[in-house]
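Just the one chain here, the form predicted alone, laid out as structure tokens.
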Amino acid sequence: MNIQALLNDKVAAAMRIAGAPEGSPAAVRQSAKPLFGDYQANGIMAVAKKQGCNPRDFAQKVLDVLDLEGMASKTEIAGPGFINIFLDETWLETQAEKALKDPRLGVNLAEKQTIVVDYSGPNVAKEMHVGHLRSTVIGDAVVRTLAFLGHHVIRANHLGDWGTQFGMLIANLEEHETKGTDISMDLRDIEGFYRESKKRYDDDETFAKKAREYVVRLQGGSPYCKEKWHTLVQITLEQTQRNYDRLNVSLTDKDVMGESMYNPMLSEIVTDLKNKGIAVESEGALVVFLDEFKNKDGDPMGVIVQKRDGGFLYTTTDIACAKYRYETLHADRILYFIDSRQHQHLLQAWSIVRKAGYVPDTVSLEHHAFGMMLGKDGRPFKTRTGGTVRLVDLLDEAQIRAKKLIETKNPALCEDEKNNIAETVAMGAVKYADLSKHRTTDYIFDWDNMLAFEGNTAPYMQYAYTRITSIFNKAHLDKNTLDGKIKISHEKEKALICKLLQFEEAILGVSREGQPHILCSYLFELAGEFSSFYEKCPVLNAENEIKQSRLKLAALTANTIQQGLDLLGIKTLERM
């Protein structure tokens, strides 16, 4: 149930009948002053002013034809031309009953689309670090939400598994093998080996020439080079998957779509761009000049799609990537959760894609950029020595801190339960600290805040769920087999139901804008509404009919929090 969307449609229809131009938007919002109406239509004044009529007179015309039978108990004109809408309690009770009985909690399935979501994107031969966290957890929350709405979602983990770095890695591996020097296949050691290879590449021209030759051999399909390349990829994927599993991220090996898979397409694409006159030769390279992007002199910016030596660039790969996702995966919508610093690069690639006709305008190409994770000093989050923070170290630290917290709060728990709770709270805290922030802004990473049991945090939300389930445990009741009907007997019950029925609205916001913080804010507000309800409305001590009604509201709240956290990829606990 999406009350706001339903009211928007009904008010918009009434506005058209009252004489508003086609397409005039209704602006219905939940009232900031519930005593003056549950919702308020305030888009009427803007239309009235455009038409040169008195807003209150136009509001009356709208009110005369507004069909809210059964949904509203009263409507009234307020102020200069608002319409206050008081929702009918019987209607609210019915909608809450339907949501409780529905496994989807009243959330409708969307019109199905095929949506490709590009997120995470670690690099081969390198461990995941904190810089990968935002793309991974934000992308996964959006993926889960889109899938819940019924879309065909294709997860695309754009693995950095191709390029000149593999030439230097393979060349160095071969020399170590020739000398009989063993190389550890642990990813941490492989990363050190990567740094060694890079230094040799930069300092030793003979080695660099050999490395470039190995790149050509790899691209040409050399069995030896492909075997070494495959080994490096597999080592990376195994370590990466451990991080995904630990974080409860839904990516698997089946979702990997590395840069290498587009390599066979690149030559053909460059030839096609040249034949269409989109790419032209410039100083030995093939370049696309884009009028939409100007250099500092005001001239069209040139984007290289093939270097003088015949090599391809990331832009070429991203052109192939978009083409493949439309032509092969049949995407209706393509979302990229990539660092904001890549915005111009993506726009340039997509501009070329559109010019070449590889992806039609009907298919949405969306860059859902995100800000950086910062330390308390306001600078990019680093180790104390200034190095990059490995993701596994961050997760280990979170779990250690969470366990200390759990031991303080509930020392009587057995060791296994302490460890399980600590892991669930820690992983949830790390993810929620990120997801609850507006995606495009930088945010301060703060251990104390993210593990707090107060405020908009994962521990608070997990505890809110546990607290509700404890009501049923105390009464030895199953929240899935309750009798009686939901009946509003207190204003706090009505406020809670109104908030519960906004679940779909929050989910649609995440799917539309790629902003999981919308769902986090909703869940936090819902938990607050439940606390107010629980404080004013006794549950287990109420008379039987009221008790059953309030138990049902508690059950619907618990189910909504659990489902909402699950869409964020965060687990709940029956006790903490």
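So that the term is clear: the rigid core is the largest set of C-alpha atoms that superpose within 1.5 Å between two forms. Quick caveat: nothing in here was measured; it's all calculated off a predicted structure. Residue numbers count along the first chain shown, from 1. First, how it differs from the form predicted together with arginine.
Assignment of C-alpha atoms to the better-fitting superposition places Glu227 and Asp189 in two different rigid parts for the change between these two forms.
Fitting C-alpha atoms of each rigid part between these two forms shows the smaller part swung round by 17° relative to the larger.
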The other form holds:
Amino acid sequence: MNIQALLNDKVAAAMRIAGAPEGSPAAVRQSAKPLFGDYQANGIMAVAKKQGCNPRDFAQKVLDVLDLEGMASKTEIAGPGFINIFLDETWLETQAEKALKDPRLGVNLAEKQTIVVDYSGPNVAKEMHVGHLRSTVIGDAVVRTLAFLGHHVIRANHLGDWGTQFGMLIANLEEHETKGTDISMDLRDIEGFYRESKKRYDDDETFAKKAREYVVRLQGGSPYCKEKWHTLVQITLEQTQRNYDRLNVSLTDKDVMGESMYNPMLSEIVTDLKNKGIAVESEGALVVFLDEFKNKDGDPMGVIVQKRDGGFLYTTTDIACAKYRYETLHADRILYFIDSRQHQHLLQAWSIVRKAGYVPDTVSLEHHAFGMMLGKDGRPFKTRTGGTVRLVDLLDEAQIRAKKLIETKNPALCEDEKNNIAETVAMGAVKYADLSKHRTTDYIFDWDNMLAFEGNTAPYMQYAYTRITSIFNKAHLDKNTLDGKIKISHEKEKALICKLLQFEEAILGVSREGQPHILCSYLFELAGEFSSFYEKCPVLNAENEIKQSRLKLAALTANTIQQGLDLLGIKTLERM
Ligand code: ARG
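Other form of same protein, the form predicted together with arginine, not the form predicted alone:
Let's see the whole complex now, leading with the same chain.
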């Protein structure tokens, strides 16, 4: 149920009949105050101004032909020419009843698109760090939301699995293997292995020479180097998968489309760019000069697509990658969840992609950028000694803190249950803290805030859900098989129903803007609306018909919170 879209269509149609030009937006929004109704149409004034007529007169003409059959109980002209719309109670009751019966909670399927979502993208032989956390968590929430709307979603994990660093990694792996130690043990600290390889490369010329040779052999497709490369990729993926599983992130091995996958396509692309006159030779390298990007001297910026030594770059790969996603995966929309420092890189790659005609303008290439993760001091998030924080360590700490919290809150629970709750709360808290912020800003990582049971946090939302289910447990009722009818008898019930029916609007916001905080805010408001309802409207102690109706509203609220959190990749608990 998308009330906003429904009203928009109806008001826009009435505006057309009243003489507005084709396509004039009705601009229907949720009202800021109950006094202004439940929704308000804001588009009248702009049209009246263009037509040179009095906005209130024009609003009247619109009202004369506006047909909201049973949907609204009252409409009125307000201020300079707004139309306030008050939804009809019987209509709301029917819609709420339908939502409760529907496993989709009344959320319509969208017109199906194929949407590629590029997210997570860790690097081989590098531990995932907190910077990858944002991409992974935000991307996965958007993926789940798009899938729920019925889209064909293709998760693309752009693994950093190619590049000259593999020469030294392979050479070092070979040394470890000749030593006969257990490789899987040696690679447990994969980042340490990376550092060790780098050190060998810097210190030992024979090693460095071999490493460079291996780069060439790997690129030439040598089975020996390929096999070693594969070992490194596999070990990284196993470690990464543990983080994904722990965080309830839906990525698997099947979603890996790493940089190496595009490597065989690069030389053909570069030749094509050259033939099309887009790339030109400059000091031995192949370069695309982009007028829309200026360098320091105000000249068109040169983007290298092939180095003098024949090597390709990160940008070349992203050109091939966008092309592949359109040509082979048939994407209608391509979303990239990558930190904002890569914005220029992406714009350059896409600019070349458009010039070469690899992806038509009808297919959107969207950079959903996000800022950095900062510590409480406002500086980049680092360990006490100044190193990058490993994701595993961060998740471990979250779990320890959550456990302490549960111990004080609910000491009577058995150990297993405490651990389970701690894990659910901890992972929820880490994710929700990130998801609930406006994505593009830098975000301050603060344990106390994210684990608080008050405010817009995961524990608060998880607890809101548990509190509602406990109403049913107390009364030995199953929230999925309730009798009776939803009947509004109090203004708080009406407000709660209105909020419940705005679930689809929130979901569509996430889908459109790639901003999960829209859904977080919605769920937080919903929980608040439920609290004020619960405060004013007794449920179990109400007389029968009212009690049944209120139980149904409680059930719909619980289901909506649970579904909403599930779209964010956050689990709920029956007890906490
Ligand atoms: N591996 C990259 C990094 O760690 C992220 C990949 C982003 N995706 C892309 N298509 N470039 O920064």
